[in-house]
Structures are given as C-alpha cells and as structure tokens.
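Single chain ahead, written as structure tokens, the form predicted on its own.
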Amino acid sequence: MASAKRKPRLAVWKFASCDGCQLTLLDCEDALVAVADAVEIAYFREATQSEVSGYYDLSLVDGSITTARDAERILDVRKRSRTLATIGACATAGGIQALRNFANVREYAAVVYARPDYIRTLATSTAIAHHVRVDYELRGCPIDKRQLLEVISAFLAGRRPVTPPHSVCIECKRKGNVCVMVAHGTPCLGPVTHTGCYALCPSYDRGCYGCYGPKETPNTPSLSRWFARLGVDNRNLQRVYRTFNANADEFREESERHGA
C-alpha cells in the first residue's frame, strides 16, 4: 500500500505586533477546520505549544523587526520556508511602532519605562521585506480573514493569490456610500488606501484611516492638496499619514513632505 501523501507544513511566526492578525486566522471559524485538514500546522504559538522542527512549506509572518535578535531570527525563518508571506501592517510596513523611525527611540524609552537601561531595541521598526525576500504581502490592521483564506487556498492550489488592488473608494461606490469628503468635508484616506475593510469607516460617515496601507500608484500629493482645501494644516497632514502604515514608502514620503 502506498504511503499517504504528506500534508504541506504551515508555520505562523510572531515578531513585534499586537497578535491581531494571528487572531484573524483563529477567527476563520468553520473555514479554519478546512485549513487545518488541508495542512499540517507545524508551528503556531498563538494556538498550540507543539512544534514540528525542520522546514516549512508556507510561513505566515506577523509583526515587524524591532530588535537585533529578531533581525537574526527572520533570516532563519526565511531559510526554513519554501514560501513566505507577510501578514498585516506590522509585517508589511513596520506597523504603528514604526513611529519610532521619525523620533529618538531612547527618548521614547525614557518616557515609557522606569528602567530604560534594560531595554534592548533597534532605533527603527521595519517591514520583514527590508530583511529577507518575501513571496507575498497581505496588508491590513488587522488583515481581512477572507483575503487570508485566499492566500492559503492559492498556495494549496499552486497559484498566485487574487486580492483586490483597488482603493477603498471603489468599495464605497459599490455600497452606495455618499462620499464623506465631498459631502461633509471630512478628510479621508480612501482614495489612496488599499481596500480590505470593505469601507468600514466611511460606511459610518467617518474618514478612512489608511489601515490597509497605500494602494498601487497612489496620488498622495493630490489628496494632500484636497486636505489643505479642507483646512488641514501641515502638522496634521503629516499626522494623517503616520498611523498604522507610517513607514510604507508612499505614506512616509508624503508625511515627510509636510514636515517642519
């Protein structure tokens, strides 16, 4: 009798993050059962203490690189992974903790910690792709579980994941939302932000905060001019782009254009 075919090994790795993207995987409910049946969950500390050593067919990496130890550890993860996908704003752009990239991290540590001399950290928070080759990036803070399942399904089927490249504005049009920026003068990052949240904030008459990072070829200078017409000054224009994806290239460059 022929031996059963080995299931692909899935590993989920955590670096500097809030764990929200890993919890999104656990929140897949019934679909998670199908995923667990199709792969061998070889490493996933959020869900189990068991670990299968060796090499992994698919690694999902959550979190940014903020310590020298993690900068070494990601090299080992890459070496042991046939396919490596980063999930979430921390892994793809450095996360909210990348605000340290615009300031003095020692001053931050002195304010937050009673004994900052115990803290061992890098001066920057950077995306995984700044350190190793990444096969696919899934954005969001947190990621969308439907897009995550698409990434895993595509891997199992041996194809490229299909996730929407368009902006949040398209989702607003599909839902019939009135544009909050045109109708109410509310600053909104929807025109330059990847979809993934299905226009959650604009659906409740709030501007988009850019949780899914810059879409392909965003025209951030044009959007900034619109914001200026709405009365947003340079200081607040800078802050608009410095949230969950502050270190994403297009958002970082636009925020620096409005620096003091």
The other form holds:
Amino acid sequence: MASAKRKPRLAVWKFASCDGCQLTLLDCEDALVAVADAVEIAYFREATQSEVSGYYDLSLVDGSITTARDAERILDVRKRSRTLATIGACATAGGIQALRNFANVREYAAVVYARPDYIRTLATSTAIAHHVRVDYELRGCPIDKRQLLEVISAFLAGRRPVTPPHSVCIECKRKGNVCVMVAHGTPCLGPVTHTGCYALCPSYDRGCYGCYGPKETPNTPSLSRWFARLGVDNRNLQRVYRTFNANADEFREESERHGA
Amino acid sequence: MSPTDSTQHAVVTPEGLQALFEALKRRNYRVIGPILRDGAIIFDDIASVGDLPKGWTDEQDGGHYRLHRRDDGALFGYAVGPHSWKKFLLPATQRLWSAERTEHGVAITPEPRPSERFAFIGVRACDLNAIAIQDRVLIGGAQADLRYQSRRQGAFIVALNCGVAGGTCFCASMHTGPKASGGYDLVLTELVDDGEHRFVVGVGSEGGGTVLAELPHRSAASEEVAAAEAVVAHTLANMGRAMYSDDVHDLLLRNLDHPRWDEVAARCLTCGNCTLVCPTCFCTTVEESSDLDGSRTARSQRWDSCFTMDFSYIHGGSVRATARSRYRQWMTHKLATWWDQFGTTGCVGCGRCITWCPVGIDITEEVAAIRGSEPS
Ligand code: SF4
Ligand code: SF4
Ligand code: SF4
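If the structure you just shared is the form predicted on its own, then what does the corresponding form predicted in complex with the partner chain look like?
Every component of the complex follows; first up is the chain already shown.
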C-alpha cells in the first residue's frame, strides 16, 4: 500500500485589492470543507494566522501591484510557488485602481488623503503578469466561486480547467436569454468580454459591464461603432471600457480611441 | 374525414386549438410553443392558448428586434424569434456520463436516454427544413446521436404556414418556405382577416389525423382553403430579404480570397451569436468536470461555435485565428460546403443570424457584395 500522499500546500496572497476575490474562497461554504480536506491551506491571512515559510504548490494571488514594496514581494511569492494563479480583475488587469494610469496619482492622493506626503505609491497599478510569470489567470470582478472551485479541482486532478476565453454571448445564448442589445437597444459589452459569470447581467436585463475583461480576439472598434449608433457618445465610449479592467490591453487601447 | 386524409382540410377555432393542446397533454406530450418573454417571442412550455402572444408582432432588421401590437388578435402574427427548436432536440448542455471511483475500480454511469416527448406548436417551414437538416447530420449517418434520436422520434409537430414574413426572412430564396411541405403531423394556417378567427388544418401523419379527429372541427370550405393559400402567397410576396442561392455554392468557393472577407472581418465580433441562434448549426464540444477529492468525474456536451479559438485549436494553436477565417468558414459552410458534406443547404433562410448579430452582419448582404463584384 502506498502511504498517504502529502496534501498540496495552498497559499492565498493579497496585493492591492478589496479582498473580495479571496473572500470568494471563504464564501464556498460546504465546498470550503472539501477544499480544506484536499489541500493544506498553508498561508491565507483572511482565514488563518499562518506565516510565510517554504514553498507552496498552488498560490492564488489577489490584487495588483501599486507600490514598490509589493513589486518586490511578488518576486518572492513567485519563487515560493510551484503554480501561481492570479484571481480577479486586480491581479489579472490592474483593477479599478488602474484608473490612476490615465491620471496623475499625486492629484488623486491630494484629494483623498489629509497628508498625501505620507503616501508611497507607484504611478500605475499593474497586473501580476506584468511583474512575474503567471501560470493561470482567473478573471472577474469578483471571481465566480464555481470557477474558483473548478480551477482548484482541475489543479488537483492535473487537468486543464474549463474556463473558456470566448464571449459572454455564448453563455447568454446557451441560457436562452433574449439579447438586451438587439431586443432592447441596451449597450452590452458581452460580445468583447471573457465569459465566466454565467451571463449574470444580461440574465437580469442589464448590459454586460465587462467585469471579466477582454475575451480572446475582441473586436472593440466594431462594437464601439455599434454603441455609437445606439446613442453612446464619445465620452461614454471611453468610460465603458474604463472600469475594472481599464488597464487590460484591448480595453485600454479602445478607451484611448475615444474621449471628451 | 378519414384520419390520414392529407388532401382534405379541416377548420378549427382557437377553442379547437385549446382542445389540441389538451389532447396532446393527455398523450403525455410536453407542449412547447411561442410565448412572450423579456421583449421577444421565444419558445417555452405552454399551458393554454392564453399563453400565446396574441395580438403581437415583431420588427426585425440586422441587429434589431422590437415587439409591436397588431390591430387584430392573431395568435401567430410574427416571425421567428431568437430560439429555435434545437433548444429542445439538441439542448445547450447535457450530461453524457459520470464516473465514480469505488473500492472495485471506476464505475461509469451513462446518463439515461431522454424520455421526454415534445409537442411543438407553430413550427414554420424554415424550421421544419432545419429539423430535417439536423436529422440528416445527427442521425442520418453511420453514427447516430442517440439522445437526439430519442427526442426527435418522440416529437409531435404542429407546423404553421407563415402569415407574416419577418424583416430578415428569406426562406423563399432558399426554397424552404413559407409554406410547410412535409415533416409535420398537423399544419395550421391562421385566418384572421375576415369574420371568425380560425385555422385551416392539414394532416401530415396518421398520428396527426387521429388527434384532429378528437378536436371540435369541421371540413374547410373551398373559399377557406383558397384564403389559406392567399395567406401564404402574401407572405411569399413580402419577404424581408432575398438572396439568389442557386449558384451560391460555386460563387463563394471561387471567391475564397475576395477582399469582402476582410471587410466583414472588420465588423465581425467573433461572438458566436449567429451560430447559436441558427437552427441548423449543430456543433458541440465536451467538457469534463471533477470534484475536489478526485472521486467523481462527469462529461457534458455543450453547444460550441466555430467562432471561438478553441474550436479550431490543434497542437500548437488555432487553425482559424482571424475573424476573417472564422466568418468565411461559417458562411461558406452554411451555403456551399454543406452541400458537399450533407447534400443539402446548411441555411434555411430563417434570418435569425441577421437579427441576432449584435452588429447586424447580414449573410444576404455579404453574398450580394461578392456577387456584385463579379463581372456579370
Ligand atoms: S445580451 Fe449581451 S452578452 Fe448577451 S448575447 Fe446580447 S450582446 Fe451578447
Ligand atoms: S445561416 Fe442564418 S438565415 Fe440561414 S438558417 Fe442559419 S440563422 Fe437562419
Ligand atoms: S457574424 Fe455577428 S453574430 Fe456572428 S460572430 Fe460575427 S458579430 Fe457575432
């Protein structure tokens, strides 16, 4: 008989973020017990007081890089991680805080903080993949817990996770939703957005806001031309691409084609 | 009339239609038909005639669909919506089998064969042709899709001769409508213009005749049969779109390097909507799932689309990486290579891909652009 295998060590790391994505793991409820059975949760500040030590088989990284200190820390995390998966729009694209990339961060700090001179921050917010090699990206703002469990299950089984990079529209059509853009004239980012949310907003009669960032081969210029026909003005054409995934390449480039 | 007499026509009222639904339910059919939901006419379960979109019609154009009131009480006064019958015959997601690790090894459990029997109400000529095309593809060859076969063979089809052509319809060009020419159990033509609201009913199968015999009905007068013919003629004369299709196979295949493919690629979002609304598109993929402790796994089949990168992914990359290659693959398959592969058209002219394309790309316009560029 083979002896019981060592459980894979899991770490959850936090960088600049609202913590929502790592809380998704705690939100897995019953499944969390199964996760705790399947892996050793070796580092997870939201759940335990464990300390950083040694190596981790799977690191889930939440948040973006916004300080020089974090830019150093992510290098250490990478060294300690056999597999590194980024979770959520902050980690995969820079998050909503990447709006600073289009503005002057000193001006922002002056408005927000009483003593802006205490603030040490970079001029940009960038994705983890901008700094280190990332093995896997899980999109979303926040991530979907079913997808998170899928990534962990696939990691444990040694298979590729089923998190396809195609459009939200495909999910919408599989669900039988009536298209809000065609039938109601509501601008919807679904045709250029990565699926994963199970077409949440269109299922509730709203256009997609692009929380999962650009899909594979997104044709944003064509969609923008159609949005303009639906009455979206140039300023709003810029703004629709500047939300949680403002710094994802294709959304950033498209937003830069429009403006006031 | 005798139950199988297909030359005679009967007349039923909306009450007779209600009796039809009840007769089908007594036979344990799940009755599916058009209903209004979320600003469109879609297909779902119907309990009674009251569920039908009475007095509604639709306005359709490239990337555009809106409902409007009609000035009469027609029950079928609109064209096809975003759903097609493949939603039921070839569902978007279905589990194929699951497996569990036990003390004795791995136990595989195939999903049971579907036992549901559908009665479809208001199947238009284009969609009857689409069902026949999917039959050819999915159960007409050496390897039958047994799940599709179970659903298909159990289905009862109440066809509808269209009283309205939608803004994107072009069945006349594809020789698939608007008159139902077979593949149904019963066929209805709705008469709303004068006098009593009624349906001229034709019988297409023995089962259809048996059901009709149970409904309150009378024989159709010759004027009523003529009125039904006039309804179809009027629809035929009012097609929203046209596409000369007789030579389209050769036209497209000799223009595989046409600059128009680049032009349409600049607009195409590769979103896949066109393929998923198309009633003939049949592509699926399979996905595995496994649980955290590695004791259970399952395989499911899902609708797929030739517009994704994964669709043509083979070792090292996607064969069709550009929008140009994906749109061209889709359109040439529908209109040209489908003939070579299956001996029929892959397009029945239902217009769904035009209406539900988020940016209004129009297959008839693309054909016309390529045709127009050739010296005549
Ligand atoms: S509602 Fe949005 S995501 Fe859904 S099909 Fe329409 S455009 Fe695509
Ligand atoms: S290609 Fe378009 S018009 Fe032709 S059958 Fe499919 S959805 Fe209908
Ligand atoms: S033709 Fe229209 S519906 Fe089809 S993939 Fe392109 S944009 Fe989407």
